[in-house]
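Here you get one chain, nothing else, as structure tokens; it is the form predicted alone.
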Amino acid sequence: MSRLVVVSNRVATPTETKGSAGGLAVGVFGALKETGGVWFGWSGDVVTETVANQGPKLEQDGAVTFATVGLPKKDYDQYYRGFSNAELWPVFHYRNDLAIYDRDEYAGYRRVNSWLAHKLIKLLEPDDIIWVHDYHLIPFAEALRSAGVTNRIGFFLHIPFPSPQILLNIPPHEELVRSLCCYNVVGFQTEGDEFAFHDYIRRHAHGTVSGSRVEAFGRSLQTGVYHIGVFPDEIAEQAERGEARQDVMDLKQSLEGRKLIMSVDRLDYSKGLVERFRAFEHFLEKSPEWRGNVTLVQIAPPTRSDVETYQQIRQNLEYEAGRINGRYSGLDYTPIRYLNQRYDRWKLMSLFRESQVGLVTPLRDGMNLVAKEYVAAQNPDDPGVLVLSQFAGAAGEMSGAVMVNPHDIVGTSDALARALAMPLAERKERYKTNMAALRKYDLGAWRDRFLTDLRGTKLRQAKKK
């Protein structure tokens, strides 16, 4: 079988893939171990030009080669902090008001993609299958094609793909879609994302769409919907194993019999954290019998802490938590425990298992694996209730969740009341429904379906000089 070459903005270390990494890293590493291959991308380090040009750094783990490069400060600022996260991320999450377009940053975004592609070319073999991940690397295949690479190349978008009316707000939108058409297969999280891409092709690229086949910009490609998932049995094992660990036992003791609502998100404006806190505040206001009897634990690890927008998010959230706690705290009670730090994966799964409600309410999300992890971590004999935003990709699968519109503060508050009071029989039935979806769309199925489709496509013709 041909080797698999995975390309992502960040590369998980060999240590991370053995337990502390998220589900995606575990799934990708599993595929690499089966076929042998290379995982290539940015190391996460900002380095000098001299060091960057020495790469990639190679590290071997069995049949898998981890190949990483550092980024010079200018490239980091333009490619990562700039166009990727100041323009693409907000627009793809329907936040045009937060988008900042800069021509130099866009030029840097394309330049870094080309530079990374040429770094990878030195490691490629003729029959390698190349799987590129996420919005940082949209032009990656185009750079490879321009250099004469004819290998099968697939792309998977982990965030939403916006409707054409939203995408048009990005000045070089046509160039970006043209770049996507250089892949053999482009995969999306949901049917809505795929429809938005097809809609753009028809209305703005003057292309054609027939089923999953797309013809545009003189190229032909296949699109598909691939529901990314988790390995539910592994998560259940982590959750059970962690129950007896001291940190989890300390939390249980500190709750003193109170109900627990768990939320885990990266610190990001797409996650609806302020709206979530205000919904919990409304719940305490309208349900005085729950004051002192329920605690919301919000874990929000910092992300992109050198970007001003994210610094403001953290300040706003700390203010809201402090304001609500000041209103409803007692000498022995704190309604919201807001933790701006990272926790080991096993600990999070164990906390999910101990909680009565999983509150997952993003304003917009590609899939949201936290929702799936929460369900997988539950005790089948006494499961908690998932309260889920209708704007998360997972909402299309988790029909056993209590669905909410996160913009509706009162509606989310009512959903919390319903979840906390839900009878055991109904909780078990909802858990059973969600688990059936988790097993149907687990991480292995996502990975295998995408790679099967990619391997089934034709090789591209070499570009004529």
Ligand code: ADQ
Second form
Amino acid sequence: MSRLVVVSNRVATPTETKGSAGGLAVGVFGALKETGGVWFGWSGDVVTETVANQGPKLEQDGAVTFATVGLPKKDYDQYYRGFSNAELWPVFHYRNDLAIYDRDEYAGYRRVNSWLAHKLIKLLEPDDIIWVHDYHLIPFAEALRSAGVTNRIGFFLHIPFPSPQILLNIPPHEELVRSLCCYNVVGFQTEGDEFAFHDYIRRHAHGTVSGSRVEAFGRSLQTGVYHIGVFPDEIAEQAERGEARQDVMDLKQSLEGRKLIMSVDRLDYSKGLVERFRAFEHFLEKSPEWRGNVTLVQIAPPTRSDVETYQQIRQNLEYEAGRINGRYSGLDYTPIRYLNQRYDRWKLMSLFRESQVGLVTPLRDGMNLVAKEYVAAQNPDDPGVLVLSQFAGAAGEMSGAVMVNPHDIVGTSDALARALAMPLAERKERYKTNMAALRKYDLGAWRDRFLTDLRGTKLRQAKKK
Ligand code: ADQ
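Same protein, different condition: the form predicted alone was shown, now please give the form predicted together with the named molecule.
So here's everything in the complex, that chain up top.
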């Protein structure tokens, strides 16, 4: 079988692929190990131009080569902090109000994609299949094609693809979609995302769509929906193993028999944290019997803290947590425990297992793996309830969740009341439904389906005249 080359903005470290960090790294590494290959991308370091030009740095782990490059400050600012995270991320999450478009940053985004592509070319073999991940790297295939690379190249978008009316807000929207059309396969998280892409192709690119086949900008490509998932058994095992560990026992003891609501997210405005805190506040206001009897633990490690909107969300959230705690705390009771740090995976999974409710309420999310991890971590004999936003990609699969519109503060507060009071038989039924979906769409199925489709595509057709 041909070698696999994975390209992503950040490359997992060899340690992360051994299961200590996210499941995604483990899943992708599994595919790389099977065929042998390369994982290529940014190391996460900001370096001088001289050092950047010396890369990629190669690290071997069995049949897998980790190939990483550092980015000079200007490239980091324009490609990563600028166009990727201050323009593409907000608009793709329907937050045009937070987007900042800057032509120089866009030029930097394309320049870095092209520079990275040229770094990779030296490592490529004629038979390799190349799998590119996420919004940072939309023009990557186009850069490879311009340099004469004819290998099969696939792209998976981890975040939502916005409807055309939203996408049109990005001034170079057409160039971005044209770049996407240079891939052989473009994968989305949900049917809605694929539909939005097709809609743009038909209405704004004068292209055609027939089933999953797209013809536009003189290119022909295939699109598909690949629901990303988790490995549920591995999570259940981690959750169970962590139960008896000291930290988890300490938390349990400190709750003094109170019910626990768990939320875990990167600190990002797309995750709906402020709305969630307000819904919890409304719940305490309307249900005095629960005051002192339920705690919301929100774990949210800061990310992208050098992008201004991320500093603002952090301040807002600290203010909201302080205000609500000021209102409802007692001498021995803090309603919201808000923790800004990363935790080991087993610890998060065990906390999920200890809790009665998983509150996952993003305003917009490609999939949301936390929702899936929450379900997988439950004790089948006494499962907690997932309260899930209808705007998470996961909502399409997890029909056993209590669904909410996160903008509806009262509705979310009612859902909390319902989840906390839910009888065991209903909890078990909902857990069973969700687990069936988790098994159907696990991480292995996601990876294998995408790679099978990519391997099955005909080698790139010559550009039509
Ligand atoms: P994210 O926006 O990062 O991912 P999500 O899918 O929820 O969102 O994944 C977050 C991961 O980080 C989970 O595995 C979670 O356990 C872990 N995590 C979160 N907080 C943590 C903490 N404090 N300590 C340790 N680990 C923590 C993007 C898209 C999503 C899409 C995924 C995968 O935005 O929509 O589901 O990619 O495609």
